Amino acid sequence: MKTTAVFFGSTTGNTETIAKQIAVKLNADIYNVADNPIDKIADYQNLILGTSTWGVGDLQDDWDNFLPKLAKTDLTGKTIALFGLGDGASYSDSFVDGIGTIYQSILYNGCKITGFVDTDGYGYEASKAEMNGKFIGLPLDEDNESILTNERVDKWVEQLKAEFN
């Protein structure tokens, strides 16, 4: 497998926990975007970007400084997967919108985006992270569906192993 790194932003620690879980399963390096590791992007072929969604569709705060720099970065030849945490019950009309925000920021930077997940089995009403019946990455709901998290992560990691090669 090509070199892989997980970049995440986390407020409560939930996204960090999932990022570490994914990194271990993929033998990937891991970076907190709060540390502004933009210079590390060039070192990796495969990038996994993780965030939580706050309030009504807001991106996690640590991405505020990092995302504008990432949006200006040439990502040609890189394969990128996204994962996000959200609350499909209390914020059902903006479920995992944070990964939709990241997706829109990097879509035209030369990268291939992979790791799409079927929307079947998720409880929510609307999401900026949904396109044509699929999520543009792995959505997780630790507030209402945490019992499904490990299974969803394992299945997604296996999918990425095939898509990253």
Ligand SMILES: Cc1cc2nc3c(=O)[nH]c(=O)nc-3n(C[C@H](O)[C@H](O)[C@H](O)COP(=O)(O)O)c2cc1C
The other form holds:
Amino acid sequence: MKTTAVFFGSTTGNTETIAKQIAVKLNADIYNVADNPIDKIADYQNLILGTSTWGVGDLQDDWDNFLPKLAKTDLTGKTIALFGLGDGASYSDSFVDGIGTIYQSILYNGCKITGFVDTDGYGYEASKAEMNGKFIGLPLDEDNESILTNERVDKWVEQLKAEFN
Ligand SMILES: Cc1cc2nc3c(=O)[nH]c(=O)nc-3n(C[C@H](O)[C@H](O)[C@H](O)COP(=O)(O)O)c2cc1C
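Okay, that is the form predicted alone; can I get the form predicted together with the ligand now?
So here's everything in the complex, that chain up top.
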């Protein structure tokens, strides 16, 4: 049985593409939150949650239905890592805020949140995904820094292999 699953929401496909890459690298199952896979959460020890950010700092649309359900789910014993797609140039004051929104919603549900990343090298001004000088998940910027995406994903996947159970 696989122990890890990726859950993503994506509007134009960027987060979906990355979710698929991460799932392949970790031999993980993958679910689109648009399909409401809430009953699948219980099946996995390790969860990777991915969202893009829309509006000004808003969660990706499909997460609007799914996140309230996840927030009511007991996540005791699970290890969770977050990633998010954003645009640090056009939306520099709300860069990958969606990561921060998911983090706040599951913080007290008994899970361990892992996969924090250095803010060095990212172009942005402010982010709800930043806490104590670190990102609380992996930000990716396909609009401005796509050349760095593969390297960032590979490094993060190696980090998760060490941090996941
Ligand atoms: C209208 C609009 C609003 C956006 N708002 C934000 C934002 O507030 N913060 C951010 O980091 N990125 C923002 N973005 C950038 C998207 O999150 C980014 O293009 C992302 O790669 C889209 O991923 P998806 O195709 O998986 O939905 C916005 C993009 C558009 C077109």
